[in-house]
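This document starts with one chain, in the form predicted alone, laid out as structure tokens.
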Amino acid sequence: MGWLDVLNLLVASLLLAGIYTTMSFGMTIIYGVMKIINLAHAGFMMLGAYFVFELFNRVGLNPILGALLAFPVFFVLGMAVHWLLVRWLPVSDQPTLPSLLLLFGLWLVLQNIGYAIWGNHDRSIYTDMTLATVKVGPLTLSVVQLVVFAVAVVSLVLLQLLLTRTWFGRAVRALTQNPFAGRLVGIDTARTARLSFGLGIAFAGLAGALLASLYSFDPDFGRPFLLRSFVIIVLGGLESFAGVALGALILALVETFSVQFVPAGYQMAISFSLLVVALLVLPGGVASLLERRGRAT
């Protein structure tokens, strides 16, 4: 493998890490504030993909613009789901069986709604951008991958600004770090949880909409990406946003480089092997390792 091949793989890993980070942040926000593992994340990603598919087919809206529109739509949908279902769950500082069962059931409902409406055929979105490429030095890059990466990066920058420059962001970070202290200083936990759940679902819808421009999809579309999200947040640390970005980069690097040595069909096995190693060797994720090193210095 020459240096140009290695450079190509590194760039491909970076582009993949951007979309992986976007799809995993939604789960991290919800877990951090509510200590709920959102198993329905896959269902909302699937709906995000079909959302842009329908807009593209019916009104001819560009799928990237459709993805941007998906964010506020799924934010409202997420808050509605929280108001209807999630707010009745018992409050706990650990994931509970009722929350797992409720969101697993919701995922199955969404998946079956998808089969009822769109059937089990693979769908894809084909535009002028789909096969377009651009030369950057010695590299040939896919235009749609670059655009999807750019949208993912901008959304993550805006999230970072939201978390660091607004009262809601400070409330989210306070509840993520210490929910008892957050309540003691007067944070409205119910309102913060509702907005956080809406934000998490918005990121799921956005990620699904962006992934629809890269891959074909069916109603089971979100499952492999949900499993990858688990790997990423365990690698990065369940409550660390910076750790999630690092975990996404690690998974993208492993998946991209492993294709050179292992058939692509074994990618999920490689991802799960990485998950097992992380759980055994680094149960707190990369974030805990960085935190320990920071304290040591």
The other form holds:
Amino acid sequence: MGWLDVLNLLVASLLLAGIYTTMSFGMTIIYGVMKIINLAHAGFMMLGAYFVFELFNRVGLNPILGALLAFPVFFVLGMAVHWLLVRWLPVSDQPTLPSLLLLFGLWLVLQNIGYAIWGNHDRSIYTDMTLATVKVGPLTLSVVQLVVFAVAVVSLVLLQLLLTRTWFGRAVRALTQNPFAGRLVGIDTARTARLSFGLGIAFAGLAGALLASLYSFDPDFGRPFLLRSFVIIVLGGLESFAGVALGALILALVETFSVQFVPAGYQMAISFSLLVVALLVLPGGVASLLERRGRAT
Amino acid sequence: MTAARPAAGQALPRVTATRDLAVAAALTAFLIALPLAGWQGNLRLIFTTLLWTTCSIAWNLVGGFAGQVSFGFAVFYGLGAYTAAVLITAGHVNPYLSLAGAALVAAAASLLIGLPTFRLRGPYFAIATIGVNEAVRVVMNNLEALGAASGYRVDELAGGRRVPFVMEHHYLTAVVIFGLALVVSILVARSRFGLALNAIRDDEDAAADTGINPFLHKLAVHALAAALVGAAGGAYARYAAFIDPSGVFNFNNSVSILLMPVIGGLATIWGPVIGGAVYGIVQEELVARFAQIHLGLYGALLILVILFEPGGVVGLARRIWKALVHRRATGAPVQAGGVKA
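Could the form predicted together with the partner chain be given as well, to go with the form predicted alone?
Entire complex below, previous chain first.
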């Protein structure tokens, strides 16, 4: 590998990390506030992809605009799901078996709605942009990837502002740190939970919608990405928002570079070895390592 | 079949084991008697149902009694199937002996998986098992030595000739494995070991404080469950005569194995049996008719069970029973509900 190849791979990893972060943030928010591992995440990503697909096919809406539209739609959908199902779960400061199974059941239902409506063919979205590239110095970059990356980064910046500058964001962070103390100081936990769930699902829908421009998809579309989200949030520490971005970058780097040495068929196996290693070596994620360093100095 | 071992110390829980064991023995005897009495019904249906039920009982040992939710039981099913297939085809081992081999390999794999993953608590363990399941399937899909994605054919030879297919033999094998699983489940539920598992499920730290080693207990029950699932997988491989990674290692199998005990009633002895029986029979009917939506139905069922009756069928039956028989409302120690509120 020459240095140019390495540079190319680095940029590719970075672009991939952007969308991976968006995809994993939704899970982190929901986990942070409610201590629920959202196994239905994959289902909502899949719906996000088909949402864009339908809009593109029927109305001819640009898939990137479609993705932006998916965000509010899935926000409302998420709040509805919370109101209908999730709020009945027992409140706990750690993930419970019922919550795991409930959302797992929801995933199965969503997946089957997908099969019922769209069948199990591979779909993809093809626009003028799909194969377009731009030259940046010695690098050739795909336009779609750049746009997707830009949308992902902007959404993350907005989320960061929301979390740090608003009352809702403060409530989210407080509940993430300590739900009981949060309630003591007068945070409306039910409302915050509903909004956070909506936000989490909105990010799932957005990520799925963006990914639809990059890859082909079928109703089982979300699963490999759900598994990647796990790797990422475990790497990043389940509750750390900065850790998630770092985890996404690590996974993207490992995936991008491993293709050079390992047959593509074994890709997922590599991610999972990474998952198990991360779980064992860094039970608190990369963030805890940084924190420990910070505390030591 | 098997009598309860003499009670050592723990007198109270063992007392009820006799009744459950008697029911188990009667059920197994009835199932064995069916073909022997010349019954001409659908043995295939009962065969697959019994294999599913075995997996259901095994999952309940880990997920119900010990509270460790695993999304990776297809790994043991698949490894059992492949082990038996290879032993029979390439090793020319006696098929029944090869089932024992399947159980052993699955148990060994469970230790290998458990050593790293059981250091993790609850949700992390569940996540890791999804990962393990996918990783193993991917590896098997690419393993040329075992036919990779195109699968593996099981050739059972005796004296250089193919052994003819006799449904009764497969059926009786499944009954024996099922009976074994049932007895194991009853003995675990009514023993000190089972109580220790319940303690770990309810509060791992408190359990550790009372002198239980949660890690070793989890490893042990995981291995026990894996052996049963492995044997079931082996029996399936011999019956199907052809297996492939996307069949036996399919994530959907892990899902099904988890669904049955939840629907039937977690952390009970008969819940997984009921769940398995319902699932096995409904599955056969549904897959034939609505192949695409059966998982969605199970998903909906799962949601309904969690929201309305976390005790599953058994919990529902208990509630109805209580409503009918008011005098039993107090006193009797009800078995732990299984689902942690």
